[in-house]
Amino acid sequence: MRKTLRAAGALLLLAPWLALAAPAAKPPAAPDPLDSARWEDMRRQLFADAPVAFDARIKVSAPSMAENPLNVPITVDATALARDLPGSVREILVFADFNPIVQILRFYPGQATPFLGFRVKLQQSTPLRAAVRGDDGVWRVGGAWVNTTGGGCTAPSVGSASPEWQRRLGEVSGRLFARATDGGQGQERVRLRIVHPMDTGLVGGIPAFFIQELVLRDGQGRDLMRIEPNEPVSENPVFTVDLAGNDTRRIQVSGRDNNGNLIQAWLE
């Protein structure tokens, strides 16, 4: 009887220490605002064990009903987040939950404003999301649902059927627009168009053929921003970015595609 009482007393003394040694319970993940059946798959696949939080300051603008799944316009705007939390925008990953090729592009704003406009191909109705990584390693996510008739990723590009696309491959056209921000300071808006079929590789007999990197530099050769597109970016992609506080009298555009073809141009 005495041994039993001594054992019970020892367990009582150890109980507080055992409680302290036990790992803290992981807080439950926040529910997906877009209620996607694939969100947990996306979180594990793209972010692994990195912290993820939904943030309304990341604006993803896209049509709620996209009539042309080959050219769905989208803008990603993380300027409010960058203003509230300096150092919170180093990389932006854009992805679509239900696309056969999930990752659409990565955008490294660098010296540019964390704003990007472009067009995408969608295979079916899906959430379009932008995940923003900062210096703290947290991925903050915003998004929007887009409904579409689908088939954008498995339709052949128009350019690949044209006899001129090889001659014009990598041709760059663009413009600079002066614009005022909400704070009254001027910015340069850059709009670029690059001739390229951006084939997804999901059409029989047509391999994947797409731009992999696009860099803007100022007249002194200093990097301003970088975009790493993937196959779901639309054919003959058009990118819109905002530059502020930089020498934008001359802008160098350079890049390459997955076949090693180079893109070189100057905007003045």
Second form
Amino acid sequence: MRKTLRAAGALLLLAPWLALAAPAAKPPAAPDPLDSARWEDMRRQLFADAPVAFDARIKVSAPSMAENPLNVPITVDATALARDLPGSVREILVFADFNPIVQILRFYPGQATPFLGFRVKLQQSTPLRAAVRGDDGVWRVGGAWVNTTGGGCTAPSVGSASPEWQRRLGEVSGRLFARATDGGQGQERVRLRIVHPMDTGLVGGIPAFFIQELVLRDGQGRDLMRIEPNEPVSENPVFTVDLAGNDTRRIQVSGRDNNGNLIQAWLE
Amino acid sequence: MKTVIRALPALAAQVAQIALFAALALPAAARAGEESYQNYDYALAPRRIAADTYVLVGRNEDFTPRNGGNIVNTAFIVTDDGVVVIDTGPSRRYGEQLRQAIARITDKPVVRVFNTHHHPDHFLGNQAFAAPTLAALPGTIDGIRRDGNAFAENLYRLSGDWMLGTEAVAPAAPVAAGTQNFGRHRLEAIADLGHTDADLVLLDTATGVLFAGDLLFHGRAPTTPHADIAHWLAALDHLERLAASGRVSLVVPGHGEVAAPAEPIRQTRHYLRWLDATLRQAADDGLDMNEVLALPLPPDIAALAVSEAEYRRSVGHLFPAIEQEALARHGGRP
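Coords for the form predicted together with its partner chain, given the form predicted alone:
All chains and molecules follow, beginning with the one already shown.
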């Protein structure tokens, strides 16, 4: 009963606004396929007046029930979209509607395949989305719901309680894997892990401390791709990136965190 | 389901529907051996498996609001000195109903309660028993003190109000490896590890019944939230040697049917070896974690109860460390 009354009240409040909005020229926005109460806020905050469209060719994979809210695996794959619409994937923004820090990372694929695997800290069950911007300025959005017991963003990092990370901060381990693709062309997969606490700043007395930029370059120093992580990326982050072609022999990893510490390594 | 009923001759279909309806409409407590979530009755039915020895076999399922967490095996031995209880179940209600089930069989007092390890389905019934009777390995006591109430909270989320009033009670009495006599039952306590960092195994030398805790699963996929697979496989070797000595007639696994020792040991070892090899191979192939989660299970693994869900959970528990090892072997030089 109470619920009904409240709903009716909300409708009354909305009614004048609806009446004003009705004659506007814009076509009605497509309904959110994930049916999230936060979608309209997300759209306004992240994309303002830019055109936004839901696109099933952007795949976001994550376990529907996440075992560990500190380490939820996400894989973003926009290769189908890039194949169908050349130039449609310049920048990928990964975000979670219900995370206290919504924006998880930005990925500029450059010479890499528009495919990225990594892990995040989630505070509660939420849609995980990838918004892909192309040359046409359109943001195309795909996503999936993840259920979790939560608390991932307000739990202290393991590293913050141990002196170990101070000696190993920024240490990179990684490996190149030669792989065959569906089309028969070779592909080089890069997997790397960086020692970093990735503190969110949401735990009392532990300020935000996280990697802000990560770039892969080839042996000649040419940029291959760039990632700009934010606080919700998991502690000691692991990234999976696919590079087209299998002639890469050496990869340079460089980056920095929000305290100016540098990350430098070669993978071969 | 619908199509099956439609395909039946009309009369049979009607009977099937009536039967279905009757099952749903039956007062919840009336079906023996089946939990009722209306009055929180676990319908515990102790089964005698050897002289003085009773087991309450739980379901090979995950925690649900329907089963109330009755997915675990508990047991008790009625000795001349009193009753010895092995594990207390997932909730206060379970512990209380276990006490009532014991009281229906004997009027002897409970003199000792062992918790085999610090997982919630094995100790959250402790509240129903007198504090001085509770005993566990020191590592288990520490684990219950550290994680006990967080576990209870998590079971509330999974099982609902079956958990009402449940709080973690850590045993005060530490158990050391060695033998203890209860009437004519001489219990040998073995301190091992692998499923958790403290796993208690009890052998009743009078009956040859081995209470293996969660070092053994039978017909159900093992769980791994605190597992160390190398230690666990070593513990299985220890159990196999014990069985080969001829002193074990029956094992009570932590989950699954009571059986002769060979099959639960074989199944648990097979699953753990497969899991370890699969995750190591995946790390060496450069698979991303979601690709590892999507790997298909071979038929013999898929045949175990809840293996799909447990495999996924195990990837979360174990893959990050295995992956780290695989990446570090190649390393990045500054």
